[in-house]
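In structure tokens, one chain follows: the form predicted on its own.
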Amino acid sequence: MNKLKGIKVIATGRALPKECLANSDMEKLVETSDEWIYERTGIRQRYRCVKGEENTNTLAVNAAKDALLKSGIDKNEIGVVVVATSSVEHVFPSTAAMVQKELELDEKVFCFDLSAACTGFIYGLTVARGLLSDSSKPYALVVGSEQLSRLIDYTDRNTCILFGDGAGAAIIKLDDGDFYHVEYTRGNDEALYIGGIGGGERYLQMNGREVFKFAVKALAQVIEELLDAAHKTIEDIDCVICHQANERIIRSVMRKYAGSEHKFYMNIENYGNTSAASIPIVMSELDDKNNLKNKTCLMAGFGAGLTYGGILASI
């Protein structure tokens, strides 16, 4: 694996929809308690869209106008806008569409969705690094929005209390940090799905013990594999942002990275499951706390697929 250009992340920024469920508000949909769900997950609450008001593409504009309200750059200088999302509002068009309408960016930019389930923020954040490679304009902004309250049975207690709404986003450039990436697909349509446009099963089915397994394997080869390349230990990286999927996947995963669990960084307490968003969340409280920028940071995602990979970034 050869060392590519970097990125720079230059501002970021999330969006939350406005209603927010307590696992006690959970427990009025299906038999499940606060106890039971929080030792199993970590989760204590998550966000859900409001029917009518909010949905994937206004979570994603209200998260790209936060992260540009905070970057001082001229957005017409904006090249590349990448959606990565599983819960579109539209078959077509595409969120970043939408999102290129609503920030009134100039005509002249690549947008496009993208749909890698929960990993699908790590591929954005790659793909943009290459479009910026060949483009007229300096900056890219890769969003990671997800509406699954859409997608969910709120029937099924094993997989409606793992899921959020929310979107996250960045604001990126070239740079000639440190740069390496790693992406898997397993070609799996089984343990995590939902069916097709006019077919298939409507809401998302999970094989919870299948994932749980295949994810703390997955981190854990992403981690070690993007370590190896950049010839670094835990001991080089500042920061270690995992998909947010469950509380004890990141645990069996830092584990094995004694006395550096204070670099793995957690908030599934306050958002559960948000899938491509989860990532970009993690990066703008990160960055809100100023332990984002200018740090050696290593993101490692799993999702659908089986997608999983990661990139370590001097960012």
Ligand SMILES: CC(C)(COP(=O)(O)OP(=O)(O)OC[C@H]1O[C@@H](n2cnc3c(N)ncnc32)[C@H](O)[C@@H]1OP(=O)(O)O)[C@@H](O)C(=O)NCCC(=O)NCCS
Contents of the next structure:
Amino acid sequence: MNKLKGIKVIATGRALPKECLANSDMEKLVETSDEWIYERTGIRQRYRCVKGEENTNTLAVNAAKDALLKSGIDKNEIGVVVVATSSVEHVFPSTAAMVQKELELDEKVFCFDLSAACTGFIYGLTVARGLLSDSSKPYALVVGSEQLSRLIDYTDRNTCILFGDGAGAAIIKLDDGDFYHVEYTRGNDEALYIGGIGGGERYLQMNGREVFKFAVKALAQVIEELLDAAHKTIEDIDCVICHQANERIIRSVMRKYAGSEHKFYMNIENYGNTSAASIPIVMSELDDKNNLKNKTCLMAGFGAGLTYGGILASI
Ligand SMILES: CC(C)(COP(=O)(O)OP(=O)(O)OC[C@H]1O[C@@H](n2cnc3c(N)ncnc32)[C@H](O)[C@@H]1OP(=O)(O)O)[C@@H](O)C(=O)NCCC(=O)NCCS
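In place of the form predicted on its own, the structure of the form predicted in complex with this ligand is requested.
Time for the whole complex; same chain goes first.
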């Protein structure tokens, strides 16, 4: 892995729907309990879009507006908009085109959606970094936005308790700091699956145990590979941002890094699994606490596909 031009995070933002479902609300929908959900997943609550008012587009726009407001940049200097999502509101136009419209961005902007399930934001940051190298404008806006609630069967206790809606956004520019990335895809359509316009199961299908095992191995592999590539150890890293799918998955991985457990940020308790939005929501929370910019971060994600990957960067 060669050392590449890095990225600087200028600003971050996030957006959550109005409706918050606590585990006690899930108990009214399916046979489950707060105790079961919290012990097996670490989740206490998740957000869900209000039908007819909120969706993947509105969340993406609100998270992007939040980041833009905090950035202080001229919005016409944004040359790339990537929205990572698996829950598009329209087949077309893309979510990214709707972000361009609502933010009233200049027409000269490379806007598109990216589908890599829960690894989408990681893929998106790397793709945006690559496109910036070739852009006449200095900034890229990368968003992860999901309304998975529309693709979940709220009578299936195996899946409905896990997922939530939300969006996160980051505005980046090129910089000289460290940047290493890895991506993988296994071509698997069995462990995690949602049908689409071609038919198939309308609601999310999942083999929870298989995904759990895959996730623990994938995260561990990505973290080790990135540390090796950068000739660093976990001691050199300020924060580890893993996709928030299950607290037990993250805890299994961080066991290997005794003494550095505090670097593994977790907020799944409040949001559940927000798929492509989970990593940028963590980023925006860290940023609010002044713990993101100018830090060396290791991000790692996994999801349907089976996709997985990560980034080690001084941002
Ligand atoms: C889904 C998951 C929480 C299930 O936890 P688990 O410890 O593996 O639980 P199991 O699948 O072994 O199920 C144990 C029992 O709990 C039951 N159960 C499942 N969901 C339940 C719920 N919400 N409430 C109560 N019981 C539930 C099962 O039916 C099963 O009962 P049985 O033994 O009578 O068949 C866990 O496998 C997981 O998080 N996997 C990864 C999923 C993921 O991250 N997906 C997204 C990836 S991006």
